[in-house]
Structures are given as structure tokens and as C-alpha cells.
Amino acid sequence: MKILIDAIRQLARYPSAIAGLIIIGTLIGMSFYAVITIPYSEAIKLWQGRDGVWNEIPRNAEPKWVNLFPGINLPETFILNSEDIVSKSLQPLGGGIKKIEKRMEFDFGYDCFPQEMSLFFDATYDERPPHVFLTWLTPDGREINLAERRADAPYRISLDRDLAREIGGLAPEVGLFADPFAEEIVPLQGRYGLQITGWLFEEDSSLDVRLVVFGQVHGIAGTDHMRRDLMVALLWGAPIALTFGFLAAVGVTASTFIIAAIGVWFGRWVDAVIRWITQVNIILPVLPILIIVGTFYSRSIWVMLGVIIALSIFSAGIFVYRAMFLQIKGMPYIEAAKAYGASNFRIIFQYMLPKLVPVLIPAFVMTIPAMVFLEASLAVLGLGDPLLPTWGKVLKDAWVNGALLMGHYYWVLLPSALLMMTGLGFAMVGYALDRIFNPRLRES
């Protein structure tokens, strides 16, 4: 413990280490924020689109902050519901039939057209659903008839081919917002409205509507091809990556460290078996083995973690630690421990291992980002956990769907930046710790 306290104090001498600690602290803060604000079950629900959570999210939308750049004014998503109704009337017609009229209005002041438009109905009825007649109101006073239909299923305005023909062959989300007097196809800014005229055929029947005008920007991180908010994966990718990297680093460095000490102390056939297993394990192709496990057994992140640790225990690091432990084995205080009757494992765990802990700490810190990148690489290859939202999964989806070719740079840059910052943060701290604990580097 005293060694760690002294190391932390000496880190203040290295500006790069302070910057690295700030980066690591930020990642840890992101992890706590993600776990607290978006519980695991909620994150899985948002990422898999359960219970219709994607109904109000645009597809392949850029982050909102792109509108901060000069000359960019992309539309955001409008969601109009009962709170946006400016007029409402209910007229009984006899025989249990009622006529309902509602008008919803909103302001549109953007330089580009929306992505899509959809109308969702929330109708209560027993046998006969309400019937509606929809009219689009433009800022210049025009009234465009959208559709006449039953209110028992969502109305995908953007997919209405009949409406597209009526407005000059333009896509509905373009034609409904286009300025009819402009030489080019540009949006007409102003106040738009939707007039809903409905007929209720049952006494207890009711009708509510929700208009969603999907914008071209959404959230802090944008969305992907499945309407998923990428911020969920970017936030939850931090605790997943750090947990995976930390556990893998602990499993690999600690087990390798202990096995090397045991081999050196007992020597003979124990040391020979450990060296033989290490030599065989070094030539095993780790990545192909992980691909086989992920293809034929399981892609669970915990299964992959176990396989990685198992394949990394007997790594080349055992030979490095073995050379160090051979020097320690012959030291006088080890001979003194043997003289007063200390057991073998007492000598290993209380006299040999603590001597080389300063060497283990930098290696441990540097192993964490390596394991984080390995997990991301597996996800990019399609071997990531199918349930978890991770940085590697975002990059894999971006690659498969041609994000760069389609101009969706945010989809690639944001998770890549987080991965690079993770590697940079741990690398700066690890190199500083190496200079602190390595006498030859400290004296140079």
C-alpha cells in the first residue's frame, strides 16, 4: 500500500500522467453516469428497440450539435400530441356516433426537409374503429388532403404513394413542406398545421393522435440505421469496456505473475511443465480460436473473457517474470525465511511476489487498453455479445452499413475517439508508472 501511495504522489511530477488520469477519471465518470441514469434493463430495451421505443427516433440522424456550425440548419424531430392541439370540438350526431375535430400546429424554420413523417393513432373501441379525414395546412394558406382511413394502424405519411402523386411526384415529407413559388425545391418556413376530422361510432370510443415529423438531427451522438440513439452505446460502452479490460488485465497479469513465481520456487519438473505449456501456448493463434468459440459455441462477453484469460495466462510474460524471480530466489532474505521454517507458499506470496509488485503495476495498467481494443476488435468481426451496446458494436454496424460512404462520419468518429482516448489515457499513466518503478528509467 505504501508503494502505491508513493507512486501516486510521484505521478504529479508528470503532466502526461495527470492528463491520463483525467481521461481515465472521465471514463469512470461516464460509466457511473450510464449505470445510474440508464439501468441495464433499460439500456438493453433501448438498444434492441423493445416496446416501440424507436417509433419516435429518426433514422441515420446526425448529432444536434452539427447545427452549431455556420451555414447548417438541419431540422430536429417534432412530436405533436394532445398538448399541441390548438382547437378541438366534439359533436354528437345521434345513434352513438360522434364527430370530432382537432387541429395541431407547429413552427418549421429550417433550411432542409424532414426525413420522414408518421401519424400514430391511440383509439379505444370495441368493434368498429374510428374513421378519420386528414388535412395538411401550410403557412401560405393551402389545404392538402392527406388521407381518409380507419384509425386502427399507424399512417406512414412518407410511404403514401397516392399522396406523392397528388403533390407533384415529390416525396410527401418534401412536397408538404416545399415552397410552391420557389424556382428550386426549398422548404417554406412558417407555421404548419394538421386538421383531423374523425367519426366515433361507439359510445365509449375515443381518439388521440400523435404526429411525428422525423428530423435530420437527434441527440448528442446521432442515430444509426435502426433508429437507435448512439448515445446509449457510447455511454454504456464505457463500463463494459473498462470492466472487460480490468477483469482481463487482473486475470492475465496476476495469474501469469503467480505461476512464474511458483515455477521458479519449486523448480525441477514444475518449472519444466510451466515452461513447456508456455512454449506451446505462445504459438497458438488466439484470434482464430476466439472466432471458433464465437461461431460454434457462444458470443457472450463473459465466455470470451474466460477464453482470453485462459489463453493469456501462459504468455511470454512468464519468461520475463521468471528471470526476475530467479534473481530474487537467491537473495539473503529468502534464505533467512527458509532458515526459520517458512512454508513454500508463505515465501512465494509474502516474500517473492511483493518484491516485484512495482514491476507488475505498469504492466497491469498497460494491459487494460489492450484488452479493451481486443473486445472492440471481436465486436467489429461480428463476435461481440449480441445483447450489449458497445463501442465495437457501433463500429461494426457502421462498417457493415457503409457509414463513411453515406457521409455519416459521426457514426465512426465518436466510438473511435472514445477507444483512442481510452488507449491514450492508460498509456500515459502506464509509461509514467514505468518511469517511477523502473530504476534505470528513473535515473536516466
Contents of the next structure:
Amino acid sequence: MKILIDAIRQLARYPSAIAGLIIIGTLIGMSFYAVITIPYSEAIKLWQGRDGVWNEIPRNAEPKWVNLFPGINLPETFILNSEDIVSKSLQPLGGGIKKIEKRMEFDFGYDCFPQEMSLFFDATYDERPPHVFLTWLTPDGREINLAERRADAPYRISLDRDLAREIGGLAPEVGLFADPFAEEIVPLQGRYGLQITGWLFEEDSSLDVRLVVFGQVHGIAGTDHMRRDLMVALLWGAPIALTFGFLAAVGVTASTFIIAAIGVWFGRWVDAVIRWITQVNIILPVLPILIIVGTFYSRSIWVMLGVIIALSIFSAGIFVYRAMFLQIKGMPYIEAAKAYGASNFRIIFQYMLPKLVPVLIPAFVMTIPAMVFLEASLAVLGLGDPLLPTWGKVLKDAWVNGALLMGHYYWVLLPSALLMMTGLGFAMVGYALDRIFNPRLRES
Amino acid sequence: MLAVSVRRGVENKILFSAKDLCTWFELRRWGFFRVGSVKAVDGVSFELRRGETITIVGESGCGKSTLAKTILGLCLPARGELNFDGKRLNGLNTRQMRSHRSKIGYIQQDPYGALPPFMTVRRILEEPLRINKTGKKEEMKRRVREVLAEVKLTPVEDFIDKFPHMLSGGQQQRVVIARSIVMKPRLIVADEPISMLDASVRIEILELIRGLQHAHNLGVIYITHDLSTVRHFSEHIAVMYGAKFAEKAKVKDILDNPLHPYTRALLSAVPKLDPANVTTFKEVPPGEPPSLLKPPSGCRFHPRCYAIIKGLCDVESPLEFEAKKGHSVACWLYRK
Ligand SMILES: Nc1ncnc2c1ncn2[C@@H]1O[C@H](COP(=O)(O)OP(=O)(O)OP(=O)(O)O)[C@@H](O)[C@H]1O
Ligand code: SF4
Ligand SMILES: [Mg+2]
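The structure above corresponds to the form predicted on its own; please give the structure of the form predicted together with the partner chain next.
To see the whole picture, the full complex is given below, headed by that same chain.
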């Protein structure tokens, strides 16, 4: 224990180690933030994206901070609801039928067109849904009939082909905002309106509407092709990556250590068998085995963790530890400990382990990012955990959907930056620990 | 120089005995197949009484350390009988074996290597006590200070929290000795305890061991290369050659009147009156030490022996003959 505390104290003398610790600390902080603000079940649900949780979020939106760059002024999403209603009337027509009229207005001041437009109805009825007639009002006084339809399903304005044809072949979200007199297709800035005329056919029927004008930017991290806020995956990727990396590193280091210790300690055929298995295991390719397991058995991150640990029990590290163990085993103090009755267990853990700590600790720290990368690679290969939002899965989605071809650089940039920071942080701390524990390296 | 045992005349009870003790290391290929065995100890018998010392001398590789380890239970004998403190040690289970080991102190050759470098002196001395669960914490603390005082590492405070590398070789060996007596053993095995120390501290260390022996009436098995100290340090001596005892007797009998041709050759190179000069076996007698993997037939010394009886020595292994009372020689010259 003391040796660890000393090591941490010494780390303070290495600026790179401090930087590494800050990175690791930030990642840990991020993990806690993620787990506290988005509980596990919530994160899973969000990432599965069922029940239209992302309905009002734009698709493939860039992060909001791109607007900080000069010359970029991408529209944000705005939602018009009952608060934006400027006039409203209700008129009973007899026979339980009512006619309502609502008008909502908003200011549009962007240089870019919105990405998409949808109208969501919030109607109550027993059998007959309300009927609506929608009119678009432009700042220059034109009135465009949008549609006449039943208010029982969202009206995806952008997908309305008839409307597109009517306004000159432009996509509705462009055509409705375009300046009709400009040479190029540019948005007309000013006050727009939506006139809703609705008929309610039942006594207790009511109707509310929400107009969502999807922007081109969203949140700190942007969104993906399924409208999911990437922030969920970026945040939740941290605790998953760290947990996975840590557990895998503990499993790999501890099991390698224990197997090497057992082989050296019991010698004879035990050692021979361990060496033999190790030699065979070393030539077994890890990745293809993982792919086979992922394809035919399970893609669960915990199954992968188990397989990785199982495969690395007999890894090349055995030979390194074996050589060191053999050297330590021959020390007279081990013989002395046996002479005064120390058990095998005590000798391995209290007499041999302390001599190995200097090698074990840096190796352990460096194994963490290796495992994080391995997990990300698996995800990119399509073997990511089916439920969990991870950095690797974001990268995989980005790759499959041609993010870079489409210019969605942020989609690739943020998760890879996080992965690289993780690697960098642990590597910097690991190298510093290596120097502290094995001072001879310092000269060379 | 050193007082002879104060208990002379009182016939102490037999503390330790070995009968026809054999320790063989099996050489295996791939950990499975036996390809031969190194017979490092091959038919050794002796007895040791309380308060007495037996010195075992022999050239390098003759099996002295292996004999020590077999006595300590660190090597399992292939054959033979071991008795300690009236108890037969063969066939003990692991737990009994452990408690047996803890009753024999072990002093090693290399004091620095014998101490775990990452433990303080306090921890090093507490380890045997903790492992064998002797008493409460307070008692352990007291015992640690007690033994440090006994090996004259005083004031205790100056040493107790030090790591081995902060001590001199002599001090390290004192810690090793303290550890060997912390369990209050009755027998101490000292395997070349001074050969790696500076000449200036060798005598001190031997005197310390001798003093502890008198204070606690310990049996001591003292293994050495160095004959110069034997006369004053030890009552008995056994000359080991090729995994067997060549000659075994009182120290005085052997140094003054060696019988075995090997012992004779060994001592003849040295002026008789000054055994202090007998420090090495390097040149005498000429020839190779025997291989323990394929030992010579008959007497193991016969390829080097000047008195060889052809047709007997190179065929039959000599028995141990009692040339005089308490003086046994494994040589056909003394057959009766
Ligand atoms: N674990 C082992 N496995 C195989 N052979 C061994 C083992 N330990 C010792 N030997 C062999 O047994 C023989 C006796 O060794 P031992 O260490 O007892 O000699 P020694 O008399 O103490 O020598 P030295 O004076 O150099 O310490 C040597 O030939 C050695 O190679
Ligand atoms: S038995 Fe024969 S060969 Fe061996 S020492 Fe005696 S005389 Fe020499
Ligand atoms: Mg030796």
C-alpha cells in the first residue's frame, strides 16, 4: 500500500503524469455525471430511440458551438406551441361540431433554411379525430395552403410531395422560407405565421398543435441519423469504457500473474502444461475469436469481457512474469520464509508480489487503454454491445452512414477525440509510473 | 578464544539424528520424463546432542547445502530417517512439517539475499511469529525487541525500522540470526554463515552464534568451507565428499589424526600446527570432484585416491568403519 502512495506522490514531479491524471480525472468526472444525470435504464431507452423520444430533435444536426465560428449562422430548432398563438377562436356549429381557428407566429432570422418541419397534433377524441386545414403565412403576405387532413398522426411537412410540387419543386422546408424574388434560393427573414382551422366532431374533443422547425444544430455534440443526441453516447461511453478497460485490465493482469506464479511455484508438469498452453494460445488470433463469439453467441459487452480475459490468461505476459518469478523464487529469502513455515499463498502474495509490483502497476495502467481500444474496435466491426451507448458504436454508426462523406465531421471527431484522450491519459500516467518504479530506464 | 561448552560432562539428550539420509533431485525433461537424478545427499547418518555443534566441511557442490535443506524440511528426502526432539519427521503432513520447520533456525550464507528487501527489520522478525501465530501483538513486539537485543543490534530503535539495504553486511547477518532464533528453536542450521562477510566481522558473528548456543543450549549444524574456525567453534566434524560422509569424529581427532585418504590429503598441504591456514580445498587433492549425476563406482574418491585397493575400492562402496570409538571412516583401509 505504502509503495502505491509513494508512487502517487512521486507522480506529481512529472508534468505529463499530471496532465494524464487530469485527463483521467475528467473522464471519471464525466462518468459520474453521466451515471447520475442519465440513469442506466434511461440511457438504454434513449439510445434505443423507441416511442419517438427523439421526434423533436433534428437529424444529423451539427453541434451548436459551430455557430461560434465566424460566418456560420445555422438555425436552431424551434418549437411553436400554444404559447405562440396570437389569435384563437372557438365557434360551435351545432350538433356537437365546433370550429376552431388558431394562428401562431414566429420570427425567422437565419441565413440558412431549417432542416425539416413537422406538425404534431395533440388531439383528444373518441372515434372521429378532428379535421384541420393548414395555411402558411409568409412575411411578404403570401398565403400558402399546406394541407387538409385528419389530426390523428403527425404531419411531416417536409415529406409532403404534393406541397413540394405546388411551391415549385423545392423541398417544403426550403420553399416555404425562400425569398420568391431573390436570384438565388435564400431564406426570407421576417415574421411567419401558421393558420390552423380545425373542426371538432365530438363534444369533448380538443385540439392542440406543435410546429417543430428542425434546425441544423443541436446540443453540444450534435445528433446522428436517428435524431439521437450524441451527447448521450459520449457521456455514457466514458463509464462504460473505463469500467470495461479497468475490469479487463484487472482480469488480464491478475490472471496472468496468478497463472505465472502457479507455474513457477509448483514447477514440474504444472509449469510445462502452462507453458505449452501459453505457446498455443499466443498463436490463437484474438480478434477473429471475438468475432466468432460475437457473431454466433452474444455481443454483450460482458461476454466479450469474459472472452478477452479468458484468452489473455495464457498470454505472452506469462513468459515475462515467469522469468521474473523464477529469479525471485531463487532468492534466499524465499527459502528462509519456507523454513519458518510461510504458506505457498503467503510467499506468492507477500514475498514475490512486492517485487513484481514495479512491473505490474505500469503494465496494468497501460492495459486499460488497450482494452478500451479493443472494445471500440469490436464496436466498429459491428460487435458492439447491442444495448449500451458506447464511443465505438457512435463511430460505427458514423462510418456506416458515411459521416465524413456527408461532412458530418463532428460525428467522428468527438468519439475519436475521447478515445484518444483516454489512451493518452493512461499512457502518460503509465510511462511516468514505469519511470518511477524502474528508475534505470531514466538514464537511457 | 571461545569457552568450550559449559555443560561438558553432562550427557545431553540426543536432539537430532539422521539415518541413511538420501536427497535426490530428479532431472526431468519437459517436466514429465525422468532422465536421471542428482544424488546430492546419499546415505548420510549422524547424531547431534543438545548444546553441541557438528561442523560439516566439504568442497563446493558436494551436497552440504542440500543436507542442510533436507534437515530444514525444504527438500524431501528420498530415503532415510530423520528424528528431531524425539519425533520422527518422515511422513509428516504439510501442517506438521511447517511447525517442524519453524522449530529449526536457519542462517544463510548471503545475508542481504536472505532478507526480503521490501520489509523492515521489525516486519522481518515478526513474520515467523505471525505465521506461526505465537501470542498476541504485544508479545510479538516484545519478542522482536528481545531478539534484536540478543544479537546486539542496540539501541533497538536505531535498527528496528530500517530496511535491509540500510544495514552493513555484519548487521544484516545479525538480523538473519535474530530471525533464526525468534521462534526459540532448539536447533540451528548455519549454512556458511560467515563466508560472504567481511573478514573483520566473521569472528564476531561466530562468537554471537556460539554465545546464543550457550545461552539457550542449542544444537548447531555448522556448514563451512573454512577449517580455520572449526577447532574452537565445534565439538564434532564430518567431512563430506561426493554426497557422503567420508569421515566423522571429534574435531580434535580429525584435525590431529586424519584417517581417510581424502581428509589426509586435505590437511597434509597445511602445516599441522597452524590450522588457521587450512582455508581452502582448491588444490588438494588433485582431480575432479565426483559427478553426483553419475558417481564413480565403488568408493567415490577412488579416481583421486593414492591408497586405492584395486578390485575393491573401484567396485564396492566402502561401509562406515569405526576406526576408534566415536571416529568413523568410510574407507576400505579401515575394514575389520
Ligand atoms: N534444486 C536442485 N535441482 C537439481 N540439482 C540440484 C539442486 N540443488 C542442488 N543441486 C545439485 O546438487 C549438488 C549439491 O549442491 P549443494 O548446493 O548442496 O552443494 P554445496 O556443497 O552446498 O556447495 P557450495 O559449497 O557451493 O554451496 C550440486 O551438484 C547441485 O548442482
Ligand atoms: S576406499 Fe579405497 S579409494 Fe576410497 S578412500 Fe579408501 S582407499 Fe581410497
Ligand atoms: Mg552451499
